[in-house]
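First comes one chain, alone, set out as structure tokens in the form predicted on its own.
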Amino acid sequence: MAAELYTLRWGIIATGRISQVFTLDLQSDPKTRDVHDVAHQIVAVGSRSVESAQKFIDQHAPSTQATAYGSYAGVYSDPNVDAIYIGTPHTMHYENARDALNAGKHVLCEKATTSNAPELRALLALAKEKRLFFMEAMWTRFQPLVKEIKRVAEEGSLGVPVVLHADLSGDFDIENIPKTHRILDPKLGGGALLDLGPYPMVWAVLGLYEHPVNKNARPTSISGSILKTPLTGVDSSTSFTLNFTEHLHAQAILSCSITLPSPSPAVTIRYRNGNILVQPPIYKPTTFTVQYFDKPGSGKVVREETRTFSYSGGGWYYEADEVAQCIRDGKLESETWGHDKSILLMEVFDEVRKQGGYALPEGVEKVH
């Protein structure tokens, strides 16, 4: 007998680009990705005005009959909403997620989840107290290509990882955009680290932190370096190195920049028996190559295998399916992208900002 279909009813907070692509993906038929147990329904959208919310619905979800609200509070209090998707700037995430949880709603919150680790810890404590699901929207981790890389990385033929390089960069033309743009405004947590940094970090988590030999041990050291733009003082280029030495003997060398494009390959995971090379963009890659050496440590590639994946839509629906399945099953967090990983990201970012001398403006961080 087929399992009963569970439909998760979503409220969307904010109407910017990231909410647009997530909303479009929610409307794709789950059966097209071989998902038959959950479905998604958009029932409410909140913006700064009813007109703005209705325009969003008309343009991106015209067949949903979603209710338009001129405030986020309206979405939180809507009895038809099960879960809230938060697509606001990251310095607003703490207050938005707190209010959603206090209203009894499950939460999928965009990355970086908060401005700092204390804010995130406070949210996770609240979610636990309220018995509500909370997840960082780390969509990359749920994509089929990434799951396949994890399988290859852990099946043993490459050996254990030794060095991982990952970069996400983009030329934002910072000399010619307003200083109020999210990438330049320190009040919005601007700069490369909080905006782009989660993506190099997800690869470090996948390749090193999650590796079975690592036994979920956290990095034993973090070293960060920040180059600031004189335009607004946010970080224009940031690099950080994580050492994993408790069980592995491995290093993640991570970088992000807002002034130039990503290199290719943009992720390289190096083993004694070969390499895994991932082509950009690392947030939604479509191809990767595995190189095998003739003998350990030689560097002589004797075999290469390239895998290519294609997506209908944007690829955001995989994380939405995870949220629906977890909530249906009464889980408070995802086993694939659990709270420990989100905390790890925020603690690394806090330390890198501290070492780089990048403090957010007074009042931006709501919990210390």
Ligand SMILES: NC(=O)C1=CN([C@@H]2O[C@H](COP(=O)(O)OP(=O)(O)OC[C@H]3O[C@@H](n4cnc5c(N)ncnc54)[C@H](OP(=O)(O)O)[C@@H]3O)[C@@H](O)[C@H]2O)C=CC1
Given for the second form:
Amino acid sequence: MAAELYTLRWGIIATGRISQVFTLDLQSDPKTRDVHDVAHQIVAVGSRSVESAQKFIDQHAPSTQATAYGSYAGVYSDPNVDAIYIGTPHTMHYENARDALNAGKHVLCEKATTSNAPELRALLALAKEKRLFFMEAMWTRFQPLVKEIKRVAEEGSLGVPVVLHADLSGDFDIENIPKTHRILDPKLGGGALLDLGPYPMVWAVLGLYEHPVNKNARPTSISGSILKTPLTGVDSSTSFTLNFTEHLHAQAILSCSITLPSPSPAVTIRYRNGNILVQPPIYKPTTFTVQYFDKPGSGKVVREETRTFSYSGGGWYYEADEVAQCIRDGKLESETWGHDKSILLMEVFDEVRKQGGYALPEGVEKVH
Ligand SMILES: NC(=O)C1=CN([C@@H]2O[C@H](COP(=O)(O)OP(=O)(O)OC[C@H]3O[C@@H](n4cnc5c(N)ncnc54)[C@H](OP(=O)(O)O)[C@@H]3O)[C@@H](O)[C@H]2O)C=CC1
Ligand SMILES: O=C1OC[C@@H](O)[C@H](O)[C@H]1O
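Would you mind generating the form predicted together with this ligand now that we have the form predicted on its own?
Whole complex next, starting from this chain.
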């Protein structure tokens, strides 16, 4: 018997770049990715101006008959909306998600989920109290290639992980963009760590934290180093290391920069029996290679398999399908990217910012 179709009705908050591509992906037919049990409908778009919301609908969702609102609050109070997608800059996520939850809506919130871990903890407590679903929009974790890497990493041939390197960097042309751009403005949580850091972290979570031998044990130590740009004082390059020593003896060496592209491979997970190499971009990789050694620890590669994945659209629809399936099933969090992982990310970022001396301007962090 065919599964009954559940349609999730979305309200989109903000009309910037990520909201545009996410909205396009929501409109792609789930059957094209072999999803037959959930569908998506865009019913409302909220912007700081109604003209911008209407322009967004005309350009990116013309066949949806979505309602345009000149405020985010309009979307929160629309009775036709089930779930809110939050695509504002990082430092607004806390207030936006709080208001959406207080209005009784489920939430999918862009990364970095909040400005700091206390804000996220407050949101998660609120979501729990209201019995509403909340998920960080960690789209990478839901992509088929990433799920396949997890299968390879855990099927046993490679043994336990020892060292994981992951980098996400990009040349944001920081000398020439306005200092008010979200990547440079400290009031918007600018810099590499909060914008790009979630991606090296998703690989550390997948390769080490989630590894069955690790039993979801958190890192036992975190050390970070921050290089700030004199332009605005945000971090232009950041590196951080996590040790997982409770059940593994493994280390994640992570980095991000807004001044140059990533190296290739940009993720390397090193095991006693081989390596997994992932080509950039690590937020949406299409190619990975698995290398197997002749004997444990030798480093002599005797077998190598490279696999390439492709799919149409942007790849954000996988996380949207997860949200729809979870809400349909009455879940309050995703089993794949649960609250523990979002908290871990924010706690790591708080610690790295503390060690690196990157404090957000007074008043930006709403909960301490
Ligand atoms: N998952 C992914 O692949 C990606 C995620 N992101 C995340 O999405 C978020 C937004 O990024 P992105 O779309 O690139 O950003 P943009 O600057 O393109 O858009 C942000 C939008 O937020 C709204 N906004 C509200 N207040 C402000 C403010 N004070 N300054 C600027 N914008 C404001 C605006 O919409 P309006 O005027 O309609 O209110 C604006 O268009 C970030 O947290 C980022 O980390 C970004 C890129 C990719
Ligand atoms: O989420 C993201 O992924 C790609 C990056 O270029 C972007 O800045 C970031 O927000």
